[in-house]
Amino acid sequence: MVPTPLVAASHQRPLVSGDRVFSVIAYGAAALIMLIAVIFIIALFIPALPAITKFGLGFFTSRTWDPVRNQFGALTAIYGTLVTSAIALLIAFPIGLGAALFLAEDARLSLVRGPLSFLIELLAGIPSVVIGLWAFFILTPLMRDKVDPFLQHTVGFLALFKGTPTGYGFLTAGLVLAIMVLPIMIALSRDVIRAVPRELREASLALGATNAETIWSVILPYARVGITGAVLLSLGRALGETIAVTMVIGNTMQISASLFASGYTLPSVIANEFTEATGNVYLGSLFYLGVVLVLITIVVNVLARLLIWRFSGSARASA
C-alpha cells in the first residue's frame, strides 16, 4: 500500500498554477504598455528641452514662427488644428450618425447591409496620402471654382466666408478630414446602435411610438455613450492627420477668421519642416509641437472619460 502522506502529496496543486502564470503575463503586458508610453513621452520631451527652456509656456500663446531669428510659437498651429478638426466633426457627425441609423435600423437593407458595411470599412483603409492626392487634384479645384464662390455669394456677409477663394485653406482641409473620419464614426455608431436591446424598440413601438420617435426617445439616449466615444475617436484621428491636410491647407503661418484662408496645423508643421530644422532650438521647437499635440490628445481623452462617466451615471440614475 501507498502511505497516506504520499497519496495526499500526489494530489497537491503544482507550485506554479496556470492562473498565476496568466496573471503574471496579463500584468506584465499592462506594465509594458505603460512603460512604452512613459519612454515615448520622455523621448519626446528631452529633445524639446532647448525650446521649453527658451520659450516656456509662452510657446502656447506666441504667433511667431521665424526660423531665421530662432523665434517660435505654437498658437497659429494650434488654431489651425482645432479649426480643421471642428469643421471635420461638424460635417461628419450628422452624416455619420444618419448613415449609422440607416444601416442599423432600416430593415429593408437586409440584402445590401453587408456590401455597404464593407464599402465603409474599405474607405477607412484607404491610405491618407491617396486621399490627399485626390483632394489636391480634384477636390481643391472643385472648391476653388464651385463651392467657395457659391458660399461667398450666399453667406459672404459672414466673416467665416470672406476673402479670396483659392481652394486651399481651413475649409478644404476640414472637408478632407471629415471624409477621413466618416468611416470610423459610421462603423462605431452603427455597432453601438445595433447593441441597443431589441426589447426596448419593441416596447416603444407597442406603446404607439413611431419609428422616428423610437429612435429619438429610446435608441439615441441608450446609445449616447457609445456615440460619444465614436465622435471622440474620430476627433483623435482628425487631430493627428498629417499628409492629407498638409497637401490642401496651404501651409501658411497665420490666424484668420475666414475659412478660405490658408493655415497650418501641428502635424503639418512637423511634416513640412523637420528636414529643414537646424540647431537645437529649431529642432526642439518641432519636438515641442509634438508635446503640445500629445497634451491636446490627453485633454481629449480625459474629456471623453469624464463624459462617459457622466452619461453612465445618468443612465444608472434614470434606471
Second form
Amino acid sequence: MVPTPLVAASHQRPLVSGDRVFSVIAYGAAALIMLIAVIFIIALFIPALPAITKFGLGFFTSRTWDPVRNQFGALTAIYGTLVTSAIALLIAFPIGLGAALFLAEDARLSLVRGPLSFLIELLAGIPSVVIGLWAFFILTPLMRDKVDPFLQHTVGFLALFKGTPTGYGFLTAGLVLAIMVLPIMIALSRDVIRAVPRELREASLALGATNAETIWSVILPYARVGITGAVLLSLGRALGETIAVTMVIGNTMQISASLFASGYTLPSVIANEFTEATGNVYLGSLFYLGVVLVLITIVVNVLARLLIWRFSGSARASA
Amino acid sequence: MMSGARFVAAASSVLLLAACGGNTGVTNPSTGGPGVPTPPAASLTGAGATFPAPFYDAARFAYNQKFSQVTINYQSIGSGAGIQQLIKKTVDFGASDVPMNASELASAGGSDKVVQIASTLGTESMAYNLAGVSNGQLRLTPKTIAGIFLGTIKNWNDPALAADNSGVSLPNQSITVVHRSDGSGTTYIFTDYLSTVSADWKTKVGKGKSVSWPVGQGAKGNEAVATTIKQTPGAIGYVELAYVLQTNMTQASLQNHDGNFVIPSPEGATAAASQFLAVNPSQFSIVDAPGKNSAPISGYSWLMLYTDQPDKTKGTALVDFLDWLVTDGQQYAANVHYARLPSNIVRDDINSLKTVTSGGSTLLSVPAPS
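Next, give the form predicted in complex with its partner chain, keeping in mind that what was shown is the form predicted on its own.
Below: every chain and molecule of the assembly, starting with the one above.
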C-alpha cells in the first residue's frame, strides 16, 4: 500500500504519515457509512420482530389492516405504492424524455433553454410538503370538477375510470408524484443525451437520416442505459415520497381497480399511524412496513443494476 | 433551545391575550390567590396528546406568568408517543386522550406506580358540506350516524335521513365520509360512541385510535379533515368542536340519549360529563350520556405522572401545577373551546394528586374543594 520512498527518507517521512492519516480518514469514512447502513437495518428489523414472528410472510399477502383486532397486512399499501409510482412514471417518462430531447438537441431555441433549465431545477428544489399543500388545495378540486369528469366522459368505459370522483385517490397521487419526479427525469436524461458523441449524430445526418430518425435510431439507443438509470432514480423517489401523497391519496385501506378510488401507500401508513401506535404488534407492523419499503427499494436498485449491466453488455457486444 | 422556548411562549401569549378578554375574577398574580401554594423553582417537561394542546399551552403560559420560577414545556407529539416517553422516564408527565391500559401500566412498573388524572373535556361535532343546508339544520340520530359510517346510508336523499329532516331539502348526492387517517384520541371517542350506539359497529369495526374503516377517506389531523369536508360537496366527518367553531363550519344537530337534538358545545360536554360520577382511568367513557342537554360525542383528556417522584422539588412543582390546572386553570379552557371539568372530577383529581409522594412524604398540601 505505502509506496517505496524514491528520495531520502528524511524528506519523505512527513509525506508518508500524511498519506497514512488521509487513508485512515478515508477508510474510516467508508466504514462509517457501512456501519450506519448496518445499524439502520438492524434498528428497523428489531422493532419489527413482534410483527414478523406473528404474521411471517403472510404479511405480504394479507389485505387486513385492523388496529382494533391487532391484525395487519401490507398488501393494500404495497398495491397503492406500486400503482401510484407506476402512474407517475407513465406520465413523467414521455414528458420528461421529450423535454430532455428538446433541451439537449434543439439548438435553435437556445434563448429559452437557459431559463427552462433553471425552472426545472427550481421545480426539483420545491419541498414536497409545499407541493402537497398546492395539490391538496388546488389540484384536488380541479381533478374532481374538471379532469376526472372529462376522463369519465371520454374513457369512462374502462374499469380504471369508474366510480364517483372525489378528487382524492390513486390518480391524483400519481399525478403529484409525476410532477415531483419530472425534474429528475429531465435533468438526468438531458445530461446523458448531451453525452452522446457528436460524431455519431453527424455520421447519421451525413448518411441522410432526418433529425427524428437520428434521435430514434442513434441517440436514444446510445443513451438508453443512462435513461434507464433516470427512470429508476425517479421510481426510487416516487416509492418513498410520503407527505405529498398522504395529503391527496385519501388514506383508505382498499385495493380498487378504479384510479378515482382512495388508497394508501407504505410511507403514508407509517407517517399517519406511528404517533398513536400502542402495543408491540401494532408498532412492529409499522416497522415491518418500513422493512417492506426498504426491500422494494433494494429490488428496484438490483433491477437497475441488472438492466444497466445487460444493456451495456449488449451494447458492447454489438459494437 | 432558548429561542424555541421563547417562540412557544410568544405563540401562547397570543392565546392568552385572547383568553384574558373574557375573564373576570382572575386571582392575584403575585400571591397566586387563596388555596394556591407557591411552588418551588423548577422546569417541567410533558409530552403527548395533540387534542388538548391549545388548552395546555394557554394554561402553562398563564401559570408561568403567575409563577415565573416554574417553566413548563409541553410537546404535542401524540398520545401514544407521550405514553412511551413517560414509560422511558424522559418526561415529567405524559398526556393522552385515552388513559394508559393495563399493558402500558405494566411497562411503567404497575398500575399503582402511575397516577392518571382527567385534565380537560372536549366534544366532537358532525361537520358537513351540503349546499342549502345551514348550520344546525341537518338532524342526525345515532342510527343515521352509524349508518353513514357503516356505508349502509350512501346518499343524502336516503329515506332514513329524510325521516329526521322534514322541511330540509336533502339533495340526491352521494355521501363522502371523511375520517382521521392518523391515530387520534378524536377517533377513539368517535368510535367509542359508534360502538355504544350501534351493535353492528361494535362487532364489525370496534373502537380505537385507528380503526379499519368500512367507508370513506382519511385525512391527517383535524385541520385536514375540516378542509377536506369544506372542499368536497356532500362530505361529512367528525371534527373537534374547537376546529368547527374556529373555521365556521356547518355542523349537525345530534340526537342525544334522551332524544333531544343538541348542537355540540362546551356546556353540552360538561352536562354530559356530570352524568357520570364514577369516572376513573379504567372506566372513562362518557359518550351517549343521558341528560337533556348532553352533547353525545364527548370525552376526557388525561395526564399521567409517577406516584413516586424521584426529585422532591420537581415533584412538588409538578403536583402544584396540576392542582392549579384542574382548578383555577380551567378558566383557560373555554376560550379555546374546551369544557370545564365537573366538580366531582376535580375532587377526584385532587385526591389522586394527594397520593403522589417523594421519599415517602406527600407533596400536595392543599385541601380538596368541597
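All values reported here derive from a predicted model rather than from experimental measurement. Between two forms, the rigid core is defined as the largest C-alpha subset superposing within 1.5 Å. Residue numbers count along the first chain shown, from 1.
Taking 2 Å as the criterion, Gly279 does not count as shifted between the two forms: its C-alpha moves by less than this amount when the rigid core is aligned.
Taking 2 Å as the criterion, Ile25 counts as shifted between the two forms: its C-alpha moves by at least this amount when the rigid core is aligned.
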